[in-house]
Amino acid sequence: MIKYLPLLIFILLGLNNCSGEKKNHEAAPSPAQVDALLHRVCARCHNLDMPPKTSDDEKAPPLYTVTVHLKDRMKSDDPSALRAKFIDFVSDYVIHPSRKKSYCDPASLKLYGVMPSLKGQITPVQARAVAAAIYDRYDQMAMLAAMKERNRLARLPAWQQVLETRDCRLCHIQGRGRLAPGFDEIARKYAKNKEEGLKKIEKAITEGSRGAWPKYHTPMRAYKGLSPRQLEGISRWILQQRKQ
């Protein structure tokens, strides 16, 4: 009988395996896999900007103050257990919300009502993926962070502003262009009619340029979002980069 043994817990756990019973091995989603569900799932009603928005047709809160506003209501001296219940709480939330179940004061269910269930557009496992990345991300410190920097981006000059902000520099490089001409041969380019050579830097930034330079064969993207201070701020610096 002993020598049967194994064979026997062999044919045992084959057939425990064979049960029926499902078990979950999804794996869990990597960071930018996270942030991509952030965007397509959370966004559609919330804000996710650090400092946050607000609008006057918003459908929810800003995720920032739906955060921080859950962590004071929960209340725990110990971070990490507040951080487990933080996601426990949120990832059966999103996909089983009920106004029981909700921290949100009546005043603000009145206005933004229970949120709608995400059942069927996010798993459990990437629910609580999202639920510990946001629960990392907005927090009180890393508001005051968020703020300080934009309040520190604002006292910079236009021009320096955008080039701290966007990539401009890793294929504009001054004086030894690989991927595109470096700011002094666009400044070279343009100086001669500065106005008309200005209205050709603008446009080139915010609707992208292809071919301008037979020298140089990467595609420029558009550039959206700057205000009309930055882009004439930055487009005026490019054309004084002209090196005599």
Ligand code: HEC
The other form holds:
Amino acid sequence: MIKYLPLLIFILLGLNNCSGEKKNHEAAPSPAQVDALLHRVCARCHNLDMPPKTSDDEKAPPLYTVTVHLKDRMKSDDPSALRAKFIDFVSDYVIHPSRKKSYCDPASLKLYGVMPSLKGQITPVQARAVAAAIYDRYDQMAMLAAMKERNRLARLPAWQQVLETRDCRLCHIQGRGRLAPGFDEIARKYAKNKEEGLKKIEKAITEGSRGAWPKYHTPMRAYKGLSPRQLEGISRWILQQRKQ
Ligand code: HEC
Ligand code: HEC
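For comparison with the form predicted on its own, provide the form predicted together with heme C.
The next block holds the full complex; its first chain is the one shown before.
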């Protein structure tokens, strides 16, 4: 037994070491955490939309523009290795940016200045996950699809735009409202006074609603960001619903 003691100690130490390392190992962030990082950190300077939005006082080009430009400039040697190369570059750049490393063209670099280091605001593991996410999210095909979808939505009537982009139908199911009154029931409630109904419905959507339908116990949250046309469109549409 004594003979083996050093070996035993060695093994125990080894095990200890491994588990110690495991504790320090930082897990890769989930897609939701990556999205939160993009919004909290990157969106301070880069617009995240696709199609991208630009403005006169922007602090940096939109992330779509930056990503597509980088992919294009990096492509040269081995196209199949592009994703890995992109992730290596971007995860390093956000923590150690420099004029020398930047692929940004000289005129833009002069306009925006070099990106400040995000050291302390993002860990290397997080930076790799963010780099992978923007590589996958921002590309020309996805952009074309996003623009096609935007054009398709723009041609729909305003009420349908709301139903296709919001979750109203999750709860408001025609004729069998278990989570919320059906839109037909709401129409019936306001059938006698449509002008008042219109005002009440618009208010319920923009401010949320509680207590108007005691049968359902749960309140409804407020919906922000609908255009006036969409708000009026969906409200008038609800008033026209009949039991199917
Ligand atoms: C404080 C402002 C600021 C923040 C925050 C910021 N950036 Fe930047 N970023 C810039 C500016 C300015 C540039 C353009 C100049 C340059 O290339 O350094 C840039 C450029 C880049 C580039 C292009 C580099 C190149 O060589 O073309 C990438 C990629 C990038 N940013 C990713 C990110 C990511 C990912 C985040 C969030 C984790 C982020 N940035 C947060 C300001 C910022
Ligand atoms: C999570 C479930 C849920 C979703 C999603 C939801 N609602 Fe509701 N909604 C409710 C509930 C519950 C009520 C009843 C609340 C109350 O008692 O005041 C309600 C009430 C309403 C009312 C009636 C207000 C009144 O004065 O009687 C309207 C109109 C309405 N919702 C429209 C919408 C629209 C439009 C959307 C989508 C943009 C939507 N709701 C999404 C649950 C939901």
